[in-house]
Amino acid sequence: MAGLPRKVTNMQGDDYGDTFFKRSRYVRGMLPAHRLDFNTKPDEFKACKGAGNRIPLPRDYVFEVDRFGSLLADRRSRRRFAREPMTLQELSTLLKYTSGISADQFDASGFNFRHVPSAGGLYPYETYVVANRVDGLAEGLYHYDVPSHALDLLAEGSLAPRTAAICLDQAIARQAAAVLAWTAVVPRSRWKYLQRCYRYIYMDLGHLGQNFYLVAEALRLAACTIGALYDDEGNSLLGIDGVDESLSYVGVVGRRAG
């Protein structure tokens, strides 16, 4: 069937997932001996040095839905997008309440809480944005800079076809107004949790994804998350190594059709 990924036969019968869960279990009296070295603690966020233009994001956060109960009842994966663009403020609100800090200003000398929980408060992920149709934002690839609540331009131009190809050729990644790409930054969590960090990283991404859905619902936008990805192709687009930082999760969003 057209559009389905080709089967990779050399992975059949390889129980590497089962092995990982067995080897990363915590057993009473057998916890790994590990002392935290704060001199080697990784940075809590990524700064894109030498990036292109920096676009400050607006901060007038207004939701269309106020009742939390209705958000929980109405939340669902929506895969039909209108052609109308979304606003820069809507994108800003999504970034603020998923990857952004809770406070109005970043505290360079203190601890910066965010709107989602994270094991050890390490937030082992980064956020990239592929803008397809966002008012006030040129088409292209951006990195979300947490301290400044701004977008750094990494590559300008239409990336919708390439983004869809990365998402196992799913059309919704091409039709959405914007695509949020979240990467796992392994050293940031491994510094504290060693090999068990992989469990926590994907839990943290799940927390982030739920906020993405709820905020999109509050803004009356259509949103859907995608975990089916061609890893190497996605890492190549983002310019990351696929080892210390690797594409792990995607959220597509835009104005609702109909």
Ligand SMILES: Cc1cc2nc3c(=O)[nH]c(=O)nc-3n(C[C@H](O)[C@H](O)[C@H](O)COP(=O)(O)O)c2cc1C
Contents of the next structure:
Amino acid sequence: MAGLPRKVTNMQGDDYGDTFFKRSRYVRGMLPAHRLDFNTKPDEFKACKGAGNRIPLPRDYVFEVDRFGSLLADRRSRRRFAREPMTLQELSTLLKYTSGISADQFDASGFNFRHVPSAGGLYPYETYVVANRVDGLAEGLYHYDVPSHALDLLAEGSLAPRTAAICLDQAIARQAAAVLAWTAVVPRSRWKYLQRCYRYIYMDLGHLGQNFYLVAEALRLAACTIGALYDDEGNSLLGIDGVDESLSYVGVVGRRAG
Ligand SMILES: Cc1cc2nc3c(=O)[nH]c(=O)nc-3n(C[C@H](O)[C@H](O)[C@H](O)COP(=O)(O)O)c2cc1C
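Same protein, different condition: the form predicted alone was shown, now please give the form predicted in complex with the named molecule.
In what comes next, the whole complex appears, and the chain from above leads the way.
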């Protein structure tokens, strides 16, 4: 990315964060081949032995906004999509409340708040959309332009099979009405946090993913996030270098089947 140094190390001269990023890629034909051994699966919960009294918590959960509780309770990864398209308004709502700006005016410093928290307010990601069946939107690949809340068309045509291939051949990425692809823009966060930025980037993406799920739930859509990606194939589709900007997380969305 222009104007930003490629190699940045911490005080000790290490660049283990960069190495971690490169070495944890999924490459077609070279997936790690280990079998899950459920006998050695770590405990799902920690039980604190020797702790004092257990205080049962009240179960009449209260929210100022009633619907929020049911959104949290109902959220699921939903993987069955209807053939009917989703609307452009639904896609717009999803984009706005995942990576969109929450304050509608630009600060003099160029600093903007979003609907999700981000370390240092740096928002080290970009959003791309593969539109398969969105009313009023030609099939193709788009980039979400955050400041103008608009989509820029990058490539027109059906990309559904290629998108599914990128997502470790998962059919849900072909069947969805739209696929949101989130990239990590490392220099944005590394600028402030050096090699520690890799921790924060994935936390930031996690916040983005949760908003995606909750907004989809509020719209009564089916949605699921995907972290299983053939990184280089995804980067090639998006035309990014996989170093300064790298495909990191995907959200598939569409009308619910049934
Ligand atoms: C980082 C991350 C990666 C995921 N990757 C996939 C994936 O590749 N394919 C898939 O079908 N679901 C994927 N999921 C969804 C999880 O399987 C799902 O959240 C989990 O089974 C719990 O179910 P729930 O979301 O309905 O509560 C992913 C979720 C997260 C947070």
